[in-house]
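In the form predicted alone, a lone chain appears below as structure tokens.
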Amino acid sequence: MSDTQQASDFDINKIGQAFLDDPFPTYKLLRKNDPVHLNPDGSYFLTRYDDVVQSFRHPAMSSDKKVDFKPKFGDGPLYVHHTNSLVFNDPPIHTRVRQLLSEAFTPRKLAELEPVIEGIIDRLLDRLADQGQFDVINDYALALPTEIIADMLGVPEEHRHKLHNYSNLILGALDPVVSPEKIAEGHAAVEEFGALLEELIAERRNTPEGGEMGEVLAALIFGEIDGDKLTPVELVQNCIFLLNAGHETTANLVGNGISILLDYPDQLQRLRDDPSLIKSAVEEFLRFQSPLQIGNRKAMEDVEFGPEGGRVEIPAGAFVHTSIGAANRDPEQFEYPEKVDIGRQPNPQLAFGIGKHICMGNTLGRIEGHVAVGKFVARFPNLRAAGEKRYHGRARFRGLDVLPVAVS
């Protein structure tokens, strides 16, 4: 079968394990042969950098999913969550909610968080140094964002072990192919975490001064702009969104970054020799293995995409899959895109999106990545793989389930 035919036959709703393990050959095939790919269900799959940027910036490309999520989620908790969270709404709702949430991510608050992040990392590394062998994902990459988000929301210690599973189930329901069992588990996760948050919100309303814990939760409860506050539903669902957005992507960034350095020992040594490269290294990790691989939009009017001489009109009403993972390896934008270069400059990667929907926590995520990977590499000069890594097998998010290493 020719490459053109293989690209034409691709169906986002019938992806298999080979794609989940390594989607990049498929991205390359589509980008070269069918960059504005029409799926059998009438949706489109974009793989060129310029097209993905256009989908993020074009005013006719909508993020609102109130219609599109109904067949998948019905009226259940997953529908309530995803249609009330920041990422799946358009202005004016998106603008209002983002302004209120942004009070929790001011430069002052982020500056206060940096020493907290360093303290958590140092304690984790002290513990891991005594083990000799461990799993980077469960013992390290997941621990940092879980602690940070739990502190931000004031989640008590006894509930923190549940957060990773909540996030997995809620975000996993967004994949193109999801079993009824996983949908049901996702509904339950929204209900359980929502009930816990409602308790925390009620407690915090009674103690507005609070303490060191839950400052972000307090900012969301009591914050207002021109007298406008988050509604009770918006408050709960966007707290869940903060867990999902900050937990999944940061854990994937840290885990993917350490995995990339193990796969490319010359780059690991380069970082050891020059620790100042950590910032550009994190940008390269985000490009090469984007934590969010596939986003989505809906065309509200006819919009043309594709290269000059091969433009394709996507009709109004069509659902569009935006492949960030493919865009970040587009040779039209990045020289030697399949090569890891931790000093790559410039590096306009799209892992955090672009335009009005750029990830609000991108600065916090970068800080966590710089500290977590930088300190890890410095602490373990004998770092090496100690078994087979395994990806968690979701299409929209790219990250590892297991990454066993030895450090002594």
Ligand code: HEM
Second form
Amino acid sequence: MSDTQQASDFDINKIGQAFLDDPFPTYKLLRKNDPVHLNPDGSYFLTRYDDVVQSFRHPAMSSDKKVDFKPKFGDGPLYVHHTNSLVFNDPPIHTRVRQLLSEAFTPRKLAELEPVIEGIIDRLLDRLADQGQFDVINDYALALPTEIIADMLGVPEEHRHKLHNYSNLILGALDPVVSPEKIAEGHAAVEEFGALLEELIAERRNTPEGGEMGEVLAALIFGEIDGDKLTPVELVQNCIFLLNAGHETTANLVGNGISILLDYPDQLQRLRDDPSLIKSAVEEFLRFQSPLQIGNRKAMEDVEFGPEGGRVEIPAGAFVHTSIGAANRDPEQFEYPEKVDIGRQPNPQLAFGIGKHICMGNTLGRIEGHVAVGKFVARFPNLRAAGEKRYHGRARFRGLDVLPVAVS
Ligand code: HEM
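Switching conditions: you have the form predicted alone, so give me the form predicted in complex with the named molecule.
Following is the full complex, with the preceding chain placed first.
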């Protein structure tokens, strides 16, 4: 079959294990032969850097999901949750809620979190050093972001073990095909986590000055701009959203980063020789294996995409998949895109999106990446793979389920 035919046969709703294991050859095929690809369900799949940027920046490309989520979630807790989450709203709601949430990410709050991150990492590394052999994902990468977000929200120790599962159940319900059981579990997770947060918020209202280092819940409860505050529903649902947005993505960054270094020993050695490369290394991990591979938008009017001479009009109402993972390997933007270069400069990777929805946690995610990967490499000079790694098999997120290593 010709490349053109293969590209035009692609269906985002019918991807197989080969795509989940390694989507990059398919991205390349599409970018070259069918960059504004029409799927059989009428949605489009964008793979060029310029088109992905345009879809994130264009005012007619909407993030609002109130209409799309109705048939899937009814009026239930998942509907309330997702439609109140910042990321699924357009201006003016988006502008207002984003401004109020930004209280959680001020430079002062981030500076307070840095020693907390270092402390968590040092404790985790001490424990792993004693073990000698372990799984990077479950024993390391996932532990950090959950702890950080729990600290930010002031979640007490005894409840923290539940957070990872809540996040999985709530995000799992967003997969394209979901069983009624999974939807019911998602609804229950929103309700349970919401009830816990309501309790914490009620306690916190009575002790406005009593937070731990790095805690941001009070800023979200009491923060106001021109007399405007988050409503009680916006507050609870966006606290849940912070866990979901910053948890798996950051764990994927750390897991993918360590996995890339194991796959490219020359780059691992380069980082050991010059630890100051950690910042550009993290940018390269984000580019090469972007934790969020595929975003989405809906065209609210006809919008043209594609290269000069091959423009395609996407009609109003069409759903658009924006492939960040493909854009980050576009040869029109990056020299030798299939090569890992931890010193790559410039590196305008799009892993955090761009435009008005650009990730609010991008500085925090980067700090977590620098500390977690930098300290890991420094602590374990004799790091090596100790078994098969496995990708978790969800097209929108790129991350591993297991990454066994030995460090003695
Ligand atoms: C390496 C880690 C991360 C990656 C790759 C990542 C990626 C992204 C991307 C691509 C978006 C834009 C979605 C869109 O335009 O539709 C986004 C939005 C967002 N992220 Fe992150 N994220 C990461 C970590 C975090 C962390 C640690 C937090 C907070 C604790 C966070 C909070 C948010 C929020 C609040 C938004 C919504 C912004 C808006 O809609 O205006 N993220 N993230």
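Treat the numbers as computed from the prediction; the structure is a model and nothing was measured. Numbering follows the first chain given and starts at 1. Take the two forms, superpose them, and find the largest set of C-alpha atoms that agree within 1.5 Å; that set is the rigid core.
Once both forms are fitted on their rigid core, the CA atom of G172 lies 2 Å or more apart between the two forms.
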